[in-house]
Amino acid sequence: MVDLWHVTFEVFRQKDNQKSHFNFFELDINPDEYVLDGIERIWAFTDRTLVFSHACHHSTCGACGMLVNGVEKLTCITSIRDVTRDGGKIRIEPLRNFPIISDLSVDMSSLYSRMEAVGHQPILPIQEEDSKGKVKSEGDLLRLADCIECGLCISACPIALTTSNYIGPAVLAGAQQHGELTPCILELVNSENGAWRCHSAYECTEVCPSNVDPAWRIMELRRKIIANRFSSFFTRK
């Protein structure tokens, strides 16, 4: 029989433009769960009105990244007995650096439109016929590999926190991967906002969850530039 710890979470509350505050809630609960089961449990028997996001609670989806005890984790695969110990507390916020929705759900569409405009989009299926005249569609989606969008390297970012254009560590790294930087991308990342506003913290590389490793990927983007501009000057007419 497994022991259950008692384990108390401060659950961050905002709804609307209200003022911000925490809830606590007792819970029982096995240590080798996982957060995101505790959080489920705490809407389902005691507040139905808390907000948080969630899919397929393996760590494929990057829907259910908050802040644990001040650290970004997705809480479907952060067990309690990590980030706490038996009558300890756990601390859970929505991710920094986004607008929040509502208690633990945030607006992450600025994150998907900037992955989009480094060609991280959907590709048209090609239509074609095989050998016995089916037609079939073939396509796919150009994804950083690995990758899950989560958004959790953006809000451990320091640059994102004070600089709100800034593209965000997943974005260049999303970039870096192209064998060729076409113009549109290059005039994105060669930016203000771009590589060159990375401080190399390596913070957004500590939090990955997917081993994207986004700072050394921005650190080669930049290499990559370099060698654009180089290879421009020399094959100028």
Given for the second form:
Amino acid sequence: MVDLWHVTFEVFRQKDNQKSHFNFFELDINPDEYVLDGIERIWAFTDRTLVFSHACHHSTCGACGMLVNGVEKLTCITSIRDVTRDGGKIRIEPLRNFPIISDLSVDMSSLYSRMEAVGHQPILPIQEEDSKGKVKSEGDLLRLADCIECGLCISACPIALTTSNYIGPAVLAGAQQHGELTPCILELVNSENGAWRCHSAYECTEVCPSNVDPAWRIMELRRKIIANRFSSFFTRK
Amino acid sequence: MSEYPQQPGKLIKWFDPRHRSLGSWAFILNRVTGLGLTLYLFLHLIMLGQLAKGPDAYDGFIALVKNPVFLVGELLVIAAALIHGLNGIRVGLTSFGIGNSKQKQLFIILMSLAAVAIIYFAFRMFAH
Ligand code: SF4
Ligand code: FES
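For comparison with the form predicted on its own, produce the structure of the form predicted in complex with the partner chain.
Whole complex next, starting from this chain.
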């Protein structure tokens, strides 16, 4: 028999651009359950108007990103035990730097369209293993790319906080992973709102729940851009 | 792509380090010191402008800046230059792939150096 914890969920609410506020929900919950389980329970038994996003429940779809006690987390894999204590509280807010659709749900279309623009492949052949150059050959098998487009890195990035034009860590990492710097991709990433706007805060890598290490990839992309500019300077007719 | 803008945060949030890691401290310090040094540059140019108003005006101004309040201001400028410059080295190195995985340690070492230098200058300036 598991001892339940008494936890107060402080949940951010905002509808139709109205003034935001927090609602408080008291839950007796197994501490080994996940934050998303608590949110779903609130929705199922207490408040059907609560809006939040989720799908897979196993850190693959990237839909359930939220701020948990001020830090970006995938709520489907963040256990209650890790973020509070018995009698404690959990503050849930939507991701930063994205427009709020309603309550905890944000509009991530900017991320998705930019990922598409840099040619990010959500599914890769296994021989194109993208974790820092490890190349394995596994026949025709496919794998999901490391980046699950959850947007946590963009929410945590202090530069994305200062300008909406910065294309953001996930997109730059996507461009690096894509490999080839086509003229279109180069135009996007070799710009003031691309790789050169990063100010080395490393918050993206700090919160990324997957194996991406976006900060490292941004620096790697810079190297690629410089190499590309050099070679095109010397090969120019 | 601008049809789906991200939503930047309010200005005050740029300087809010709560729940963030060491990298945000580096970012905030660089912003604050960068703004401070820019402001100082303007003040410095105004001060140099006093030279053109003849020796009396200049001497009067120099007497004013020997005031302890101005000395503290000068120390702040030195501190800002040290913090901004040394953190700039970290940004420069990591930007070209050097020390990426050790950027936190690099920040701590460089800021410790800045702290030692600031204490040294403070001692020199206020000892007399
Ligand atoms: S880089 Fe990491 S944090 Fe950013 S969207 Fe991809 S998986 Fe999420
Ligand atoms: S619900 Fe899919 S990643 Fe959390």
